[in-house]
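Next up: a single chain in structure tokens, the form predicted on its own.
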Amino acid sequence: MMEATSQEKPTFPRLGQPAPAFEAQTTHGVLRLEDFKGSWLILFSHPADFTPVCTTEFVAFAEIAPELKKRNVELCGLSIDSTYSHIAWIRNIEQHFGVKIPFPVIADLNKEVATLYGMIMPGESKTETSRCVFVIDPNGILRAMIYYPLTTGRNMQEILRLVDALQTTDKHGVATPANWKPGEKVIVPPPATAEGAEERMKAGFETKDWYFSKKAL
């Protein structure tokens, strides 16, 4: 079961826009979309059950599930898979490798909610969901996508870190530069006049030029 927001179902989702609604049978019992709301949402899509990539993929999921929850984060997987063969598998692996799934994972069958995300690549494959990544804020605003091939393994700390900068972004209205971890400094917008870009040079920041200035939070 799915509902879209608007009477057009976008073709694929975008960066800033309301995340699309869904509702869906999931390993926890049929969720939506707006279930989620008032928490950080990451949506994420995994080709198959019972592949070995995978495998290390939840189990990583479930390694960084205490960190995401103190950041007010949710998890929700998702693939193409049946019900029967999600449960299976998580009980595969907890058996396996020790590791308690907490999260619900997403049955799509129908492709609908895979459809909506743009989650399938033909290029790669025309069956499976890619390995999709969805940052979802407490507002159902789509924040940051990232997608990854078949054959490689998401990154946990990176998933993490990104998190880290879009609510610091959010808490001090500024930007995160390249390899920014929490507790490094951060970029202050730069000025949108020239009056401000005179102001800039004397602000106390640590500025190379008016439009590239640092401050430590």
Given for the second form:
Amino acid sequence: MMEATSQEKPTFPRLGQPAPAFEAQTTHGVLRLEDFKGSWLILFSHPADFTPVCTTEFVAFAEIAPELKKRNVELCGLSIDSTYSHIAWIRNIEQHFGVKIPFPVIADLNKEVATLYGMIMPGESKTETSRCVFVIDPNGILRAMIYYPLTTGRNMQEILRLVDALQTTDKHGVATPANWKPGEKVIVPPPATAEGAEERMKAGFETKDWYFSKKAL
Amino acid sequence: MPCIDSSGDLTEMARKILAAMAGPAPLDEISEKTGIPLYRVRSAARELVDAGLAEERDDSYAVSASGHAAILGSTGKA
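What's the form predicted in complex with the partner chain like, now that we've got the form predicted on its own?
Complete assembly follows, chain above in first position.
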């Protein structure tokens, strides 16, 4: 006879919607999502403290923290470990790698935040969070998500590039093409009417066709 | 806790924040004045209000009588 198993339906946040609210114990005390209002927030999860790939990522996140700060972005880590484990690991990183971790880390022992954000991929692990990144804007709207597997460390330059792209979109009302980097030309949103398409051809942008225009900022 | 340590003393961060609340002042101003990130100031303000050391008045925060006593107290016990 087959044993019945209870399976919770995983929830996933949606782009363009308010990021799920939370209150959590962190290495900086009890924090709520709303505490970050007015700043961009990169909420990221890692599988476990005292593991090698996660250690390289924490060092790398700490290294880009000053660049993120310039962009009004705060960082907040998360894993299903205790605050004491986080503190011990952070101190260990400072001792062995000479890097101080400046951002808070959520101790999500009851998996509350991990479940809200769909950070647990049971196909990979039922007890660890995958390598997720959630970019939340100053109004608390979820703007981008990245999911990496347990085995693969994230690319910090891509995270910086993503933040730059989102902030450029907000500031200038444009989109950004593949592999875009700050300083490069951006995409002018395509016109939505036939008249607009006609006008676009004479608008003075770098235009391949009515739907494909670029401009320098 | 970030504001009150295990022996009941105010932490350095709490003292800085309470000193900046002498005004009273809104939290973003306190963050700017102390150099403590706004998210930490918001969290600390909650803790200080819960502990009776600060009071919220029209979107600004001020040190309470107990807060003053805690700052001035020789042991700083909260």
